[in-house]
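Next up: just one chain, as structure tokens, the form predicted on its own.
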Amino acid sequence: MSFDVALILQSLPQILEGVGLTVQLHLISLAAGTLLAVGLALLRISPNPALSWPALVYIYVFRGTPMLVQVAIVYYGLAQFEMVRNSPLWPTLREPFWCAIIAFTLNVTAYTAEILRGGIQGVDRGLLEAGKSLGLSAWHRFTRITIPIAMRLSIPAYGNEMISLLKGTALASMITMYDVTGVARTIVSRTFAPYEIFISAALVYLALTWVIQQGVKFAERYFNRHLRK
């Protein structure tokens, strides 16, 4: 068997068709399950065990069942209820686009509520207690000291999560979706060359992947623009 560079050249343009639609669920799902990670890390760091319980079970759930397993749930699964089939929610639980949305949101709902919990307690004690000596209210002491520390001790886990969302829409390919791996795969089926044309899509993914590592080494500085000389 030879090594048609030629192909992979040639199948580029056909999987950059697929861009798009990569970008679109990520982008959607990144945005929607970042806003629910807030309430969620809220609720995971409350005292009280009525919230905090229920939020580390669904953090638990999403974050110990793959993804594939998750997307076939929302996909297949939801179909099988008639009181689904029978809702106003079903033109859109239908659509394949939707209901990978709604699975990608849910995960990275679960990883980043964690990953905000972790930032959210990494933040120095001495600091907060600063605040309150110098009259802070606990509002203006979230708002002025929390958040933006927890922000920068959160990029790098969260740049990781993002790396690892866009690999993770490769599944909506599954699901007749024609993202870069959905296209790659129709490609293969008339090509019979799986390897030269899952060499292209993986270029592809590299050329995104990398865009995520220079929007995140961006906001790192912008964060810890305060630590230059």
Second form
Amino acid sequence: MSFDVALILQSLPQILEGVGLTVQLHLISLAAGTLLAVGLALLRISPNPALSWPALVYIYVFRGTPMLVQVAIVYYGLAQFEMVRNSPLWPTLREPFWCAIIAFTLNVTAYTAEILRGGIQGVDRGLLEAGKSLGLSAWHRFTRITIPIAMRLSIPAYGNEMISLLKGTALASMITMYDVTGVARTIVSRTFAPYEIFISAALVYLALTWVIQQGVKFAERYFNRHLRK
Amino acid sequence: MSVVIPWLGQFAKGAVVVLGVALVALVLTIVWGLLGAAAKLSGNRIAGAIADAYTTVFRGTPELLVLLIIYFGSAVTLTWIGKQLDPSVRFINIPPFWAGAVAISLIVGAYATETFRGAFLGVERGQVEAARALGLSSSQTFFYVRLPQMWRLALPTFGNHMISIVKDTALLSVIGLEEIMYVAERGMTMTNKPFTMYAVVAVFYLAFVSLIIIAVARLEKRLNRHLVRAR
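Take the protein just shown as the form predicted on its own and give its structure as the form predicted in complex with its partner chain.
Next comes the full complex, this chain leading.
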């Protein structure tokens, strides 16, 4: 058995071409999911059960099912409904790219909402009381005290979520897309050299993970700068 | 919904496969996690470096890719070995059930390594010193003092790892294991009701995950019973 280094060098440019798609899927669904998560987290912590219950159910369902199932439901499942097929959105919903984005976004939203909820509820009550006694309005207390501190508290878990989404984007290869994993699978089906190709692809993901980790470290340093001696 | 009824038997069979893989993977996950945590805490540089490499690689690589490397990689290696012994051999692979269980356990084991490491560090040093002072051997100290207390601290996080194990089984249809995802794929092509089929899969997974959540909550209550105040 041989480990064909030449084949790696030869395939690497193709695998790297998949990086663009992987990064696109990651960034778009991360951005959309994070925005939606802010709203969902606010619903989740609402004292009104009519608001918090639907949020709770949403989070439970999306965290309790595999992302592959979610991708399959969006990509294959929606076509079952005539209403969807006749809708003006159908040309978009038929595209694997947008199906992947939709599924990933829905998934990230659930996880991130739960992270943000933890961050918001982790803010020391005393700080909010201090704000109140200084005469800050509820809006000011929320935007000037709760949000900055909650963000700082959420960073580590949010960093893990970014990495887990990056790994999740590999599922796009299951719905015919040529992201890093998709390209690697095509090359392997042609060359049957799983070690060389899949390990190269894994190294690409490890590099991307490293970039995210550095970003998280930087953000942590920035948000904790008041703690530095 | 009635379209699902003839498929329920197949789904049930698939669910049994999911539970089987998850159970095997759970046992292996605990093994890798304990080995990894032991290596990281051993103070031995080489063991520590190997464990660090293990957790970095398996936490930074997509689950799907790990599965493909293990399944197709092992097939290439086994076929090569087989050919050396008998040139007429065509193809040997590890059954998808076992390849899948090993792949999932290696992935989740990397997370469990960190969980167990933290939990071992959470056991008070005084406990270990007391055990030694009472004359317990180091293996007795490990099994009677450190392990049970570590387990209590690790359980909440380990519950999440168990959920990951179960959810990762959805990937195994890729290597041809006939689990619920696989049944849904076949059901979809035969009935043309993809949404219904995958919704059934989602319900199965929600049920599994809910059972784990309930079981972990009960176990936590039991392990923390000494912390409940007398009334």
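Just so we're on the same page, rigid core means the largest C-alpha set that superposes within 1.5 Å between forms. Positions refer to the first chain, counted from 1. Quick caveat, the model's predicted, so the values are computed rather than measured.
Residue 24 shows a C-alpha shift below 2 Å between the two forms [criterion: core-superposed Cα displacement of 2 Å]. Once both forms are fitted on their rigid core, the CA atom of residue 9 lies 2 Å or more apart between the two forms.
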